[in-house]
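Next comes just one chain, in structure tokens: the form predicted on its own.
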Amino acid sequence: MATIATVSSSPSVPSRTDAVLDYVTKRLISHGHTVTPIVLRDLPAEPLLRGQADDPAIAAAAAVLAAADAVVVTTPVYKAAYSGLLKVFLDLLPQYALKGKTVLPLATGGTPAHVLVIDYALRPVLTSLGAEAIGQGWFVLSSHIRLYDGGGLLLDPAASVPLYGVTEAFLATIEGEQVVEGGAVQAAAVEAVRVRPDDPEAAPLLADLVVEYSTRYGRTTANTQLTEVPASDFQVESGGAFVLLRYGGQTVAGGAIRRYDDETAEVKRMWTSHLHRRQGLGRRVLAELEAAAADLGYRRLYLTTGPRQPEAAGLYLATGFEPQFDTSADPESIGPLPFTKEIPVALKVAS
């Protein structure tokens, strides 16, 4: 596995740029890589501004960069260029400090007018430092980043989907694997399979769920419980089921049910790959889970979703689930949002 250095050049706390970096960092760690952060605002200001590369703190940061196999560089954009904090740090580095390294550049800013900062301001500097490969990178609009108390982050799909894509491409370069492409899914080519929860094909689903929940909620609360349910609950022997959707040899969506009571199955672990969202895969998973619940003799589905998952709540409403809460109230004031749905009883014609 690789050692990856991340460079935060935002002078602010809290920081939307750092929130985006935290999301990317979680994805890197979920792939088993070691991530070492360099936070430029924590470096001593006088040696940094005076170009004193031999200062112990600055030398230590440069050593982290030198030891890394790959680097993620993030910056806020204030005046049509990357931050001054990043500029003074890069100026202190040896001429080929990024030689042989793969670099992912990311930026945030308040207006689309700054969208070319990565390509026209930051990329040339990274190239001059000898970077072996510089990823596509991405510019995230500040309006697409919502921060919550406690470190929670909600990204607009206009930001989360491409950010996921460039991170996947960065990971593929590091790991020497083929880039997984997104795009339209051909519904007829999607295969639904029931597997055991410890099936290796379920691993991407489970890893991505942990990243998603920890990103949106920032810390473990009553609204974010994910791993409190043992995997054994989803086995057929326990009255559960685990469903995956496959497309093009990849796991693209999935979900599970477990016994809630004698007549009710609880839906858990709903997930769709960022690269294939808004294409009906969530509906397909719910239909497969409903069929699995009927096969196991259940008459009702029950689920809860978190208050910072508006897409999930919208999906459940659109697929016939009835909200068991005041839909006019602020979701943050409610906590977990419960839904139920009756499973139609299939009538059998006597022969």
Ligand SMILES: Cc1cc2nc3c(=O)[nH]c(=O)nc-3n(C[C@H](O)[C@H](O)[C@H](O)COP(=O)(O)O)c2cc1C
The other form holds:
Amino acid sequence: MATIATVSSSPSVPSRTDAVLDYVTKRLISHGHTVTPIVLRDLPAEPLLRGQADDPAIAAAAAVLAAADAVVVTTPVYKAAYSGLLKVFLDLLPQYALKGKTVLPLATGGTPAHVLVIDYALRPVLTSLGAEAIGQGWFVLSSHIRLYDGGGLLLDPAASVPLYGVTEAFLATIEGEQVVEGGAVQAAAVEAVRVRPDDPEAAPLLADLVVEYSTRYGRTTANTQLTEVPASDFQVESGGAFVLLRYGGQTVAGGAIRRYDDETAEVKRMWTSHLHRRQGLGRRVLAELEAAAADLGYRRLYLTTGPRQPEAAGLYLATGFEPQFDTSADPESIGPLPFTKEIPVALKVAS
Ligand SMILES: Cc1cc2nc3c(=O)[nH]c(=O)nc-3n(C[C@H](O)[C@H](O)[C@H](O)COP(=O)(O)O)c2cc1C
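What does the same protein look like in the form predicted in complex with the ligand, given that the last one was the form predicted on its own?
Every component of the complex follows; first up is the chain already shown.
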């Protein structure tokens, strides 16, 4: 496992750039890597401005960088460049401080006109510091970042999908593995399988849900969401089922049901890989879960989704689920959003 240093270089609190970094950090940790943050605004200002590299706090930050196998460098775009805070820190570092390291540059900015900041401003200095491999990097528009009180974060899919892709590519470089390609899925080649909840093939789904929930709702709520229901509820013996979709040797989507009451199955753990979203895989998972519920003798499906999962709510509305709440109200004021769906008669008869 790798040691990864992250560099946060916004002077602001809260910081949108830090929120993006937090999301990426969770993904790195979910792969088992050790992540050590360097928060530049917390370094002593005067030694930083006076170029005193021997200041203990600054030397400690440089040592974290030196010990790292890989580095995530993040910056807000200020005045069409990376932040001044990052500049003063980089100026203090030894000439080849990034020698042999894999680097992922990330930026946030207010206008797409400055999307090239990573390439014309940041990349050259990272190269000059000796970085061995500099990932594609990504620029996230600040309007695509929604911060909530209490630490929750909702990224627009226009940001989260490519951010996921560059993070996967960074991880693949660190781990010496092939980049997992996204792109168009051939529906006919997608295989649906019913597995036990502890099947290793379900691991990507469960790991990604932890990251997603903790990013969107903050750690405590995320843990509650995923621990309140024991995995044993999804076993056939308990009246449950766990469905995965396989494509190209990968788990690309999945979901589960459990007994809610004698006639109702509750849908849980809905997930689609970021690399394969918006291609009907969520619909396919719901169809497979509906068939599994019919097989188990249920007459209807019930589920709740969180108020910060607009894409999930959209999927349920598009697949015949009836919202059991006021759809004109602000989802945040409701909390978990309940939906129900009667299982079509044809499926019940077929079962
Ligand atoms: C002083 C200042 C200068 C900025 N200059 C730019 C700019 O030139 N181009 C741009 O796209 N955004 C600019 N922005 C917007 C920030 O890059 C954007 O809001 C960013 O997400 C802030 O990140 P933070 O919350 O981590 O500080 C500027 C913001 C500030 C405060």
